[in-house]
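Read the single chain below, which is given as structure tokens and is the form predicted on its own.
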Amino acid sequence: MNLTEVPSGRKARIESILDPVTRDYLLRLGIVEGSTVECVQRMARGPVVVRKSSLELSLGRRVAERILVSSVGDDP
């Protein structure tokens, strides 16, 4: 799945980055593969909010899509 399917307030394993770009800018920021994030917001059809520790970071919804992600833990 990709990280615009996760839910509000559910966290997840960033597996892969398809996006080069993408994958160097989230590097800089601490967010690389292997990272567990969890989802603060989805906006329909509009970015998703996610944070990494105190980290919180909008990202648009076509940048989201190219971030595969799997399911951590039993989160409510």
Contents of the next structure:
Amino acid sequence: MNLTEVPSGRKARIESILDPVTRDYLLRLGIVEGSTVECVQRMARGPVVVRKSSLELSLGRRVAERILVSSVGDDP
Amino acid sequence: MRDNPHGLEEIKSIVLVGNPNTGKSVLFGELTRQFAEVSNYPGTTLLLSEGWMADFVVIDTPGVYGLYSSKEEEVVRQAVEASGIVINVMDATNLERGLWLALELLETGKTVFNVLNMWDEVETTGLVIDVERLGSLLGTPVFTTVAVKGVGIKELVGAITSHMEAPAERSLSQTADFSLDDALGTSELSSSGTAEATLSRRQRIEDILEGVLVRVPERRGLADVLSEIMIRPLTGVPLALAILGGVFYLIGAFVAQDLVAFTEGVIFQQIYEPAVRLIVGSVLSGPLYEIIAGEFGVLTMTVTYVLGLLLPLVFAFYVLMALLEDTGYLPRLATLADRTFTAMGMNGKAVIPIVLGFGCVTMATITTRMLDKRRERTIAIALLALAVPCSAQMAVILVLLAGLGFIYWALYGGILLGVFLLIGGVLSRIIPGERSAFMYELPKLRLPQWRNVLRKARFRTRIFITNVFPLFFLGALFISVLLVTGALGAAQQALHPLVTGWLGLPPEGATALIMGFVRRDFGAAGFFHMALTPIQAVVGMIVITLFIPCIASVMVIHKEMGLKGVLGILGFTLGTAFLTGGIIYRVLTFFLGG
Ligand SMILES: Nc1nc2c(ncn2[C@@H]2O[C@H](COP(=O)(O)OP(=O)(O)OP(=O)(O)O)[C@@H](O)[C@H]2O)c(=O)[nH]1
Ligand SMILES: [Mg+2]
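Since the structure above is the form predicted on its own, I would like to see how the form predicted together with the partner chain looks, so please show that one next.
Following is the full complex, with the preceding chain placed first.
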């Protein structure tokens, strides 16, 4: 599952960040493989907005598609 | 500098470094009493700027996340290397993000003063940070500040000054609880380097956070709710339209009509101009009188337009723009518009220069530096030059269209938007190059700081007036000379097929177009005293809006894109302006009747 498939309001665990540039950027913001982020908003064919503690970040569609995640928490 | 035994030069400069939007420029303003642009979005400062604090040079830098990953970061790293002292500005409410850069800065061996800015927000949210422990973990002093209120600045300056006076007494970065070489697992300090180095730095950050974050509140305040309303398309799009409508209503209805009717109509046209005519008329007559106090007179028209009409409108625009910049709304608008902008070969970030273009296209052209790829910048610069009217131009156009009613405003706006989207789509197909990834941090929503808003609006207005006055002055002189020598009549004759045949404007429209070469708003002003049908008014306004950008913009474009870029943009805007104008004239005549 990639980040664009996480419903708004749900949390997800980052499993793998495929693009090295994205990886480098997110690493310095404190988002790495194993981090949990909340998906605040995903737009149809548009960006995904994620939140981790007080950081809010907008990630374009093509960026989010290359971030693999697993679901966390509320799932049965 | 390196070889200087006392390190004097080096010591005397202080560089402000930090993540984007942490308050470096506010701090710069506090330290140097010098104006720096401050806005609530990441990427406000894009170039180094220098100021003085007593006899130290203070350097403000663009926000970065590290020192080794890009060309922009390279510029900041060089500034760090050239300085004796580094002030690392962190957003206290987002320590995790700031520590990466903090560690990289410590590894340079420079003297680092860490600042936890936005301390007011720490207090209001209930976050608890053990500042002393952070200082001892980093091995350097940590100060807390509220830069916008000037809180904590004295302590910071005091510490820096006393360090300057006795730099040898304490070597600040040696007393850390841990060894940086251990943390890195290598003594190779010059890059974020190997995977292990990276991971251990990450681990170090986790450890520090563990030690200093005493309490982290669960936040779900009003700001979060508002933020979601702004970025959810269902609510965000109507909100964006409402803001746009509100801005134009305020400016168009209130400032452009009531206020300008007073400043231009009463103060300048009824009091100032007759007085000038009387005085000039008593000493001069004939062509000279015409040039100085006639229809396009340098003392009459120029002064009336610039001070009576443009000044209040441009200032009002800048105030609203500064309000918008201060709230943190723009990055959310960028998120909302990312899809549309992707279709035009850019990404959502380009929203910021485009919106700023409605204030001043020249400034916005510089702001395109925040876009990552060359292609995106080219497209954004071309669209700014073509289809984004700056505040001065909007001012004249609003006044001109004011009498025509809502439908013509909507027509003007709709046509402009259509051209913007269409040309954007075309450019994205014909300009080769990479796309860049959209990754943009959303700043906290904040209430505008009145002091900042007014200061910024004043500063920008002053620049505007000082740029525009001489241009209008020379432009008016030029047009008056053409008029009294009869050259204007000849030009109107020569341009007749284009102006009247193709665009359907009255022959005097040629004058306005010639004036448009001086500035687009000057050209728009040229339409003022012509009797135009509503269709002619719309066509005229569209042509003059799409017309070549002002000289200041051309100079910036030259700097950013070279001579070929400038020539390309000039040809492209002129061609598109005339092509669009002719088409619109025919379509409108067909539907609305001649
Ligand atoms: N509440 C609060 N807001 C602050 C404080 N310091 C700065 N701000 C706000 O934070 C925003 C960013 O400030 P800037 O000085 O432009 O930040 P910067 O670090 O120069 O940003 P870039 O140039 O984009 O890297 C502005 O809206 C400021 O009003 C503070 O201490 N408290
Ligand atoms: Mg700045």
